[in-house]
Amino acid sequence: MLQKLTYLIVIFIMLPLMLATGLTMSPAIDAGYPFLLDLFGGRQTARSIHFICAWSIVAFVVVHIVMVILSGLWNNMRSMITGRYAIYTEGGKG
């Protein structure tokens, strides 16, 4: 449940927010859509939100990589490529 919630937050909140704040920081976009500056409270606030979102997404990716390594790198890589996930039992290979 927590994993699904995290994916939803990253996909539907963080990425669109990064896109909107990135556009807000662009002077060319500000000329056409000046309401973006008002929406985010100015260029500096948009920059801060953009920075926080960017580092949150970096942390999200790093946590994913660490979890793949800790749960069995080769088995996870094989399952990503071939679709087969080996489950090992106490008596040996499963």
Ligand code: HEM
Second form
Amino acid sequence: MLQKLTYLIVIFIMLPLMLATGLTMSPAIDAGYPFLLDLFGGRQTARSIHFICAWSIVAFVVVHIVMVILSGLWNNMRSMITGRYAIYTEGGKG
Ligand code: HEM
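Take the protein just shown as the form predicted on its own and give its structure as the form predicted together with this ligand.
Expanding to the full complex; the earlier chain stays at the top.
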């Protein structure tokens, strides 16, 4: 549940915000779309949000990779490539 919520936040909030604030900081883009500056309350606010999102995404990536390693690196890597995910039961390999 927490994992799904985190993915939803990263995909639907963090990444779009990152893109929108990044474009807002670009002079060429906001010359054409000046509403972006109004939307974020100016370039500096967009820059601050860009920083907050950047560090949140970096933290997400680090935690994500640590969890992939802790939950069985090779099993996870194989399942990503071939689709075969081994489930270990009390009797041994599943
Ligand atoms: C499509 C997505 C992105 C766009 C369009 C974008 C655009 C920009 C632009 C135009 C700047 C320059 C700001 C300035 O002139 O000071 C900037 C700065 C920066 N971006 Fe992005 N960016 C994007 C994604 C990311 C991502 C994914 C990260 C890191 C996770 C990131 C981290 C940074 C950092 C650390 C700075 C320096 C901020 C500063 O010193 O003002 N950006 N970005």
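Given the structure is predicted, the values throughout are model-derived calculations rather than measurements. Residue numbers count along the first chain shown, from 1. In this text, the rigid core denotes the largest set of C-alpha atoms whose superposition between the two forms falls within 1.5 Å.
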Checklist entry - Aligning on the rigid core, do we see the C-alpha of residue 52 shift 2 angstroms or more between these two forms? => result no
Next on the checklist: Please determine whether the C-alpha atom of residue 39 is displaced by 2 Å or more between these two forms following superposition on the rigid core.
Outcome noted: no
Checklist entry - When the two forms are laid on each other by their rigid core, does residue 16 show a Cα shift of 2 Å or more between these two forms? => result no
Item to check | Displacement in Å of the C-alpha of residue 71 between these two forms, rigid core kept as reference | outcome: 2.7
